[in-house]
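Here we start with a single chain on its own, the form predicted alone, put down as structure tokens.
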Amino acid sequence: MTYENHRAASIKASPSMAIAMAAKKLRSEGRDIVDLSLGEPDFEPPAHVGEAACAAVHAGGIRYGASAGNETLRKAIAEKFKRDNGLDFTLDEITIGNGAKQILFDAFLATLEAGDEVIIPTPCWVSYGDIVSLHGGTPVYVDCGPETGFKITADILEKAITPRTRWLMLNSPSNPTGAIYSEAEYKSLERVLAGQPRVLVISDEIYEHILLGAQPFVSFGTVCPSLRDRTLIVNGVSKAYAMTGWRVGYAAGPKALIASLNKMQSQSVTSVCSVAQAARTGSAHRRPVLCD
């Protein structure tokens, strides 16, 4: 008997998940094993964390909380827009989801039309194309080589670009490259999607505090203003506050969208865990352990 619908079969689990099971298995039959897999800091929260979640739990009154996540953890998230970014957010432009990987996946649910695609700078995170193929949508991977700097150039760009093009989809800082653009690269970018008013952009900048050289990062938000109704920010604490398992991803971009992401979120998982949510409040107004 068959189970699955066809989006289902046609993707397979996360390799980087089975990876990482499969290192972990060796590891506790004995083995010295260096796991590469996920995306994993080798580091604790900082202890004020833990302090506030725990605080938190003791106060009582855990229970089910706004899909758009909490108010204060939003007000928190637009100082932090404001300080790092220089961008400015009104709270109904923020939203908070179970890790950045569930916002992706709410803005392709939310977006998508069968047949729509997504332009996939390649190297890229295993996850991308995937979930792009399971809301109906067709990933488009572009080979972008060690010659562009495993970016995509503006060349690249507008031959990629189709009729059925919904969103082009950039990772700054780059796993797996550590790649980051350029304002001037940006830019490029910027002149070419000014012709294309259907194509959205996702600026996925979790490891934005993880810096593997001297180029300074730069979000494509501050970059590219003139995309601002069309770009979605996605952010998160699992990278920079090493917190990968309270799950704590948030995004900002035009209010419709946001809200069209919330709506998602309230007919899925509802909201985001209230604890873990409390815990990153209590360090929202903190660098990350690991910065720039």
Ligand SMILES: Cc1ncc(COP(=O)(O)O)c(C=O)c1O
Contents of the next structure:
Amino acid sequence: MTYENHRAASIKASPSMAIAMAAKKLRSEGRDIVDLSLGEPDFEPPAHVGEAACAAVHAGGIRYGASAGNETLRKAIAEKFKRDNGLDFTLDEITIGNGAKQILFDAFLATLEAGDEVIIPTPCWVSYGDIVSLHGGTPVYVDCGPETGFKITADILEKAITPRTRWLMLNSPSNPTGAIYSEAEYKSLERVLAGQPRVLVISDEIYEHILLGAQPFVSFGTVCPSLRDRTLIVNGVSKAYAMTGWRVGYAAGPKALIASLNKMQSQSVTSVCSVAQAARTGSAHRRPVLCD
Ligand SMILES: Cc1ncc(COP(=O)(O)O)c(C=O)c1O
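Form predicted alone done, so how does the form predicted in complex with this ligand look?
Then the entire complex follows, led off by the chain already shown.
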């Protein structure tokens, strides 16, 4: 008996999850395993995260939340974008999902037509391509080796774009290479994209605060304001606050795109766990986690 449709059958389960589960099993059998699969920070979340979650539970009123995410947390996220990236977003330009992964899911679900192409510079995070395929898109992997610092250049981008290109997937700092795009590198991509009005950009900035060297992080949104109406900045607290298990990510982008992501969320998971959102919103002292 075959249960899966062709889209489900065309992808594999997340390899990093599979490796992590195998490592967990071996560890439970007493083996000494160094697990390099999932991007799990090696520190604990700030103590007030747990305190805020407990306070929210004890206060009661944990009900369905807004599909866009709770307003207090969206305010904290708007403050974060202002403080860390110098970007101004209104609350209806921000959405909260069950991790950055779900934001990506919603974005491709909402926008891809069958056969639309998504340019993915490689090496890349293992899940991008399969999430694209699952939504009927075609991942177009472009090789970005050591000679370009594992980053896509204007030249590579120009050659990869076709009339079917819908998204360019950027990830800085990169999983797995740690590569960070400079302002000049983003500017050169901006020049190519200026002539490609159909192409949207996802900038996955989830590793913003996990920097391996001296190079500073800069947001694609900060460097390329001319592309604001075509850019979805994806981020989350999994890595910055070691809150991987709490499952909260967020994104900022054009109002109409965010509204569409909210619509996807309203028909799938309804909203993000209210306790998890409260944990990110603040401590008992009402200090927003994202504004530490
Ligand atoms: C590059 C990248 N983007 C997104 C995610 C997903 O993060 P989240 O836990 O917010 O779903 C990961 C997780 O490892 C990642 O490595």
